[in-house]
Amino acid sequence: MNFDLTEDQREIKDVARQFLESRCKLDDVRKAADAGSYDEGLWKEICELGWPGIATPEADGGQGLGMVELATICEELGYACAPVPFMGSVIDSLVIAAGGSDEQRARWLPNLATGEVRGAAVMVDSSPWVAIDTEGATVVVTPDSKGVGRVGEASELEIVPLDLIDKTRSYGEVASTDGFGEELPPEHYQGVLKSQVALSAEMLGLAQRAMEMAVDYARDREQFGRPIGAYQAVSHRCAEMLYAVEETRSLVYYAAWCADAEPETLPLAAAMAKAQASEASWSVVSSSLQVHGGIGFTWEHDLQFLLKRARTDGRLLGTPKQERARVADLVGV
């Protein structure tokens, strides 16, 4: 049995890698972070490629592909640490597609798929309520793991800008959603689970990039006449990073497959993927920083952007502790 990506899925991933390598270098990430805003030119090009609607049904104006295809895009956006409002729009689309009424789907999904409107999403199980991709957002989804979610105009909510360590994405704090928007039924939570998979794929990309940066540095940097990668302390750390990345990859793409082919298994698969990706992305980027030594701790080094995005992503849509508790509940431990 072949557990790899299909030829079409591999092509989507390769094209995304090539596009982002040419259009979103880490110097561009730094410029956007220093400016405190998104790369609007990059976002426009991403919308023209149809990425925001890749997993949105064709009947709702999207491309009608699946979660595996979306995961490949999210992984590459994480690898590039792209400063674009992609994740908020995708979360909104997944949640509305899973539980929205015909009117809600018709109103929001086609425009989210084309990027004509942007979405912001309030993170489940966070205190205070934190919303991502609030800059320029028109629609906001406030999912609820215990019952009814809501969707409505961003202008109806009081969103206070939140200054977090990750400067590559906009955040806001929402004090209350009382009386906000229109209700979404409990079925919308299937979209939240898919959103966990998308966010986990982004963290996989962050970890992959950090590992590659560490390996390249260990190969080139010399001490006492030898590459530092020749020393066991460094080579073993790089091997541990590879193990963490590949374990994360297996869980993320299994969860993405479950979302399309075996949705009854998705709650468990998504929780496992989110817990692993949250811990692995942080540990791998942290290990990469250790391999880089003193240079890795400087403001001038680009590793900081991966580190801060990984730390923030790991606390969104469920912390590792919360997700491991959810796994225990689901398996009856």
The other form holds:
Amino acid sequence: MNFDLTEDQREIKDVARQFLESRCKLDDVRKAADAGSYDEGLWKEICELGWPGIATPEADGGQGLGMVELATICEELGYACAPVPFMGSVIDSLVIAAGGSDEQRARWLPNLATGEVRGAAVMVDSSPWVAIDTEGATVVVTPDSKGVGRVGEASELEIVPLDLIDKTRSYGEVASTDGFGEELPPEHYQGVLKSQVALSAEMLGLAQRAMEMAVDYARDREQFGRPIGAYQAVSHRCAEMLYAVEETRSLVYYAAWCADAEPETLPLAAAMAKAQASEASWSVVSSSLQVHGGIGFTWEHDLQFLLKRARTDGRLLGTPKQERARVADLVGV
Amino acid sequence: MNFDLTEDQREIKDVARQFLESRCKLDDVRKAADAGSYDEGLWKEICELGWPGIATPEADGGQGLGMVELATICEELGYACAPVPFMGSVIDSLVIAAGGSDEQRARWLPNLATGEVRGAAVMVDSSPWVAIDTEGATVVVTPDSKGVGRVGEASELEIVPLDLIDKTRSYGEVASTDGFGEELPPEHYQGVLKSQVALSAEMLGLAQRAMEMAVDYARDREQFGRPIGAYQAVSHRCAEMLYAVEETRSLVYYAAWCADAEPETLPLAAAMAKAQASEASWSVVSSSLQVHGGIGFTWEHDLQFLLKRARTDGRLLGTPKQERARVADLVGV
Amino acid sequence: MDLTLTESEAAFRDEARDWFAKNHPGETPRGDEKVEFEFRRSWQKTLHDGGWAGLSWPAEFGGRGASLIEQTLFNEEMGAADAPLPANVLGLVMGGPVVIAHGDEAQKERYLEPILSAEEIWCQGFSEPESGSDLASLKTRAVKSDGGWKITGQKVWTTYAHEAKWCMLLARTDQDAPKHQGITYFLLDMDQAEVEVRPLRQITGEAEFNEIFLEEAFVPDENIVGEVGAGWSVAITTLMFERAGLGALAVVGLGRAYEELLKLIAERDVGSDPSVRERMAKLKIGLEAMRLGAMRTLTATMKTGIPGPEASLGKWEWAVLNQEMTDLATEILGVDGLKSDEEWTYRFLRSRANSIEGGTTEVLKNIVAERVLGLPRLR
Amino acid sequence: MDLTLTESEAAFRDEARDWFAKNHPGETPRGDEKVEFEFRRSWQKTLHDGGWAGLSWPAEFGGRGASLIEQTLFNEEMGAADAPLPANVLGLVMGGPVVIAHGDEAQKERYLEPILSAEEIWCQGFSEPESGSDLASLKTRAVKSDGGWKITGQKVWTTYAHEAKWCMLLARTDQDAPKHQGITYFLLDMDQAEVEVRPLRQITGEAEFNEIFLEEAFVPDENIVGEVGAGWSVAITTLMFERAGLGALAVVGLGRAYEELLKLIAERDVGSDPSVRERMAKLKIGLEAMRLGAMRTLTATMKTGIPGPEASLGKWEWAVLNQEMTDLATEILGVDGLKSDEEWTYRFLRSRANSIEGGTTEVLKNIVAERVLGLPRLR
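Structure of the form predicted in complex with its partner chain, please, following the form predicted alone?
Then the entire complex follows, led off by the chain already shown.
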């Protein structure tokens, strides 16, 4: 029994952190957000690193690693708040790998793994239906109104751009997906659960970053003659952030491990991870804003990117309330 | 417009405080609780002061004052955590005055006002049905299983003593009140609403006392070389107690005023007061326990009396959850 | 205790209600800030002509000399009529009262009438990037010069700076004096090249506030309010006026938002969701507690001049309630509550600053602990 | 990352499971504390005979030398089997490990075996009425005397004091040294007239703890653990053992309480109440986070000897979860949850101390802020 990343997994995470620290500073996020587009150069490099296919089976053109490895990448992309169409492509890959026919796998997975093709994914299946990473997407994975999974060409779907508060990703509204593309068998749902884990890992990264920003600020900023981090009103708030972040970390990596090693536990583990990550990432970013005071509320400050993405992510693929209802079902309340 | 006690009302409250400070110290509360009985000497004096009949019409042998005056007495009795059968008698008086026939009024109200007769009241009408101040009670007011109000002789009802955590009051379990005594018309319900206000005022007093104890302790107790009240972990906790207590005060006295002057608003005002007082009194006493640390958890410490009565009061005549549901109904959610 | 209105209070309320019904300027034009501001300036002229500007100011200075209760009633009627705010809010609520309390005769003569008529807009230059909650640590310096002072420094979180003629400005006139001393209260003429105003954009995308950069900006001696070096106590007065004046408006604003939320719940058909019902009940209880607390403060202030313990809670309650209300609204809206152009989304983001602006909740808790509960200060 | 058991871990677990199945002593007798304690003493002898006492102790001292993971597995099996706690918990979890880490050969020879066999029960005398969270401010004084020390003072929150032969006692041997120095770690023989034990009743009505009054109680020199004046660091070790040893049990205990709560919900038929479902889901998420956090700590400690940032959270999480769980249970029980003889009522009241005992939540937050996050200390 060993609840820690292996050396290889740690290496993947460290490399991702280093790469994104140099290639995707929050200034770069700001540029992309202001331009209302992705950082295409960054995305190209990420594809060259093979991240989109990290959890895709080798037979399907991927690296054949597991959800734990994917989670480390998602966490780091969240930490960087990277403006790249990663999540949509990964979700398509996870869902098609879980439930796609041989033909569908052959058609999409290798191209998604290299980034040659981008994927969008419908993440909210109630009015309005919302897809992420719609900009430049070729393939879309979605449920229909009966909850049946479907996959098809983005060009066959009418997608209206949605202007949400999070400007680091593209969103689109979809009117109806009934009859769209091809049907996926129920097995695809394991891919949806994995998608929840990937998204939760991203939120973990957002929260970790917001916490670090708060702690750094609390160490530096002085008021009434001492650093504000010396006041319990601030230091205990930061301690509560750590509580939220570390609980999220435990639940996210546990769910990732379940996906790989104990798939029968994944439905519960994914629901817990998603509920926790949605709740915690919002509470941590908004608490970080309070520590920052007025400056954190300005457009010039980078906290806004984490804040807005955390709020948005929390509504995708199940709200905390929905996921907790699922947890209650699964534990037999 | 004047949201403050009148001079007369302030006088009543001050006199009650002074009287109880000398006649009902927490040591006296402990003695009664240990003996498992009321402080009969104190009760006799309280009856001589005319408190049980303070809000009973003069024509019915009372002092003919209003709910605001009664609320000040209830608050002070709560502040003292007085072990007397006041609440049951007052509730019976309020309900009979609101809905009793001439005969019922004549039979009970004057005797309840002087304390010659004591009243018990059923405060929880779901399994188990719970009456308060059952010890030595002659008259009982209760709903039956159809929600119809009833009044009758205690001797006609089978009351089994209930051993609850609060030892400052007697409680009894009642199996069924169907067919008990005489039916009361729907008008009696205004008396039930007033009873909620009276009980809420008692909880306000409990919370006020628990807050004062916490603040006093935080000023005196030193840890790491300074009074613990100088740490924000403690001082902000105390500030939050004040927030809870003062909101409760506003809502309780508003409800009392509505009962006297604007009865059409009483259903909403009473539900708000009861929900708030139940929630706030518990949060303040338990927060006070945290400030006191280990010592507050000992049997020797007086905080336990406030803690246990607040927890119990919060479950009587509507839980916070039930009362909030009522508020939602009344505001039209 | 009596919450009913006296005859004269009721008469005042009826008069205000009637006046709003007859003089309401119609819907405020949105989209162009300039146009909107001029609309509000013209609306303030209407208020002034009707005798409603400077409600609390003594009649001798052009005000109405209204009691605190009358002010509250007026605010309630303004809310009920959905009338716009006057253009010169800070002048009316802070500037005028401070000049009346601390200004000399010449200043009263010079400044008061143009505040009422909205001819001259006022703004406030207290906060600085470094000072935050620790306002007295401000660094903007004033150096004595011929017939006045030259002021250099930076101010932040200033509303209406780009429209304002006058800025209530705190600057340090004595570098060697203890922190709270050596501060002087100036009235700075914004029409000079040495004053640069830059909009300060917020996470909501709008620029509600400004930064002010001062590079040897000149203020003549006669534009000092109070004594040189006594600016801190003058500022405290200003902030008290601010809290009282804006507090009353806050209750009215929250009440209206609650009504809108009720409508939203009906539209979205979520009124049977127990958690929505529970949260709405808690909000209602909080709103009522805040409204009643304001009434208690009013009573205590009128009776004794000293507000009760509940007075320190209003700003704190407001932040709690507005954040929770907008949180609930955006949750009900689902993805619509994430849309940039949705009004509730704006309010939700905007409300995140409520626990920071005008006294952080942390500072308010300190105040309650130290001044109301008498707990020892942590210094 | 691999949460499955290795073959040898699985074998260990199976062995423990099997042993519990065969040796479970039956239900613990309730009502008479003496009888209950002797039952647990006899149960500990059974554990000792089976080779399960002193699980973490090295084999050379009569222990089993089990790894941290094996200890966890053992605790889980003990929980699953609903087996009672051994009588000498503090001796096994703290006393023995401290003697092994800091004691001399003679002390190891003298004390360890009677701990394992429960012949000699141990208790802990650290806390004092005045010292609270500020443990190092303790006032109990030891004065040098012939061949030993005479100790005078008062200790509080001592479990098992009336059953104990030995007390791990901290006393000040140098009044002039700085606070954390001048403290010495004694092993006090409780069998002397100078030691008075009084039960300390709690708000639950039971006397789980004791007060100890010392009036020139004698401790010979050879009963000092570590050096004179070095008691603080020895105590810190003890507390670390306490936290690790009791932490593992806490996870198991909460998990079982959650199962009972599920049953209660079914019995009372409130499983369809959305707020009950929501709270149960939150509890489940919190319990899992705590369980997984303990596994992370285990892994980190085994790999590096240093637990990760999540290790400081276990005690804090436990208090939060146990208070919420018992709160929910008593709410579901309605008036039954106010009855003195209801088990959940007892647990509810008892849980109020969880955020105080063994490190208040406030102190734990300080530790997280300072040691994990590196924020400046407030001193």
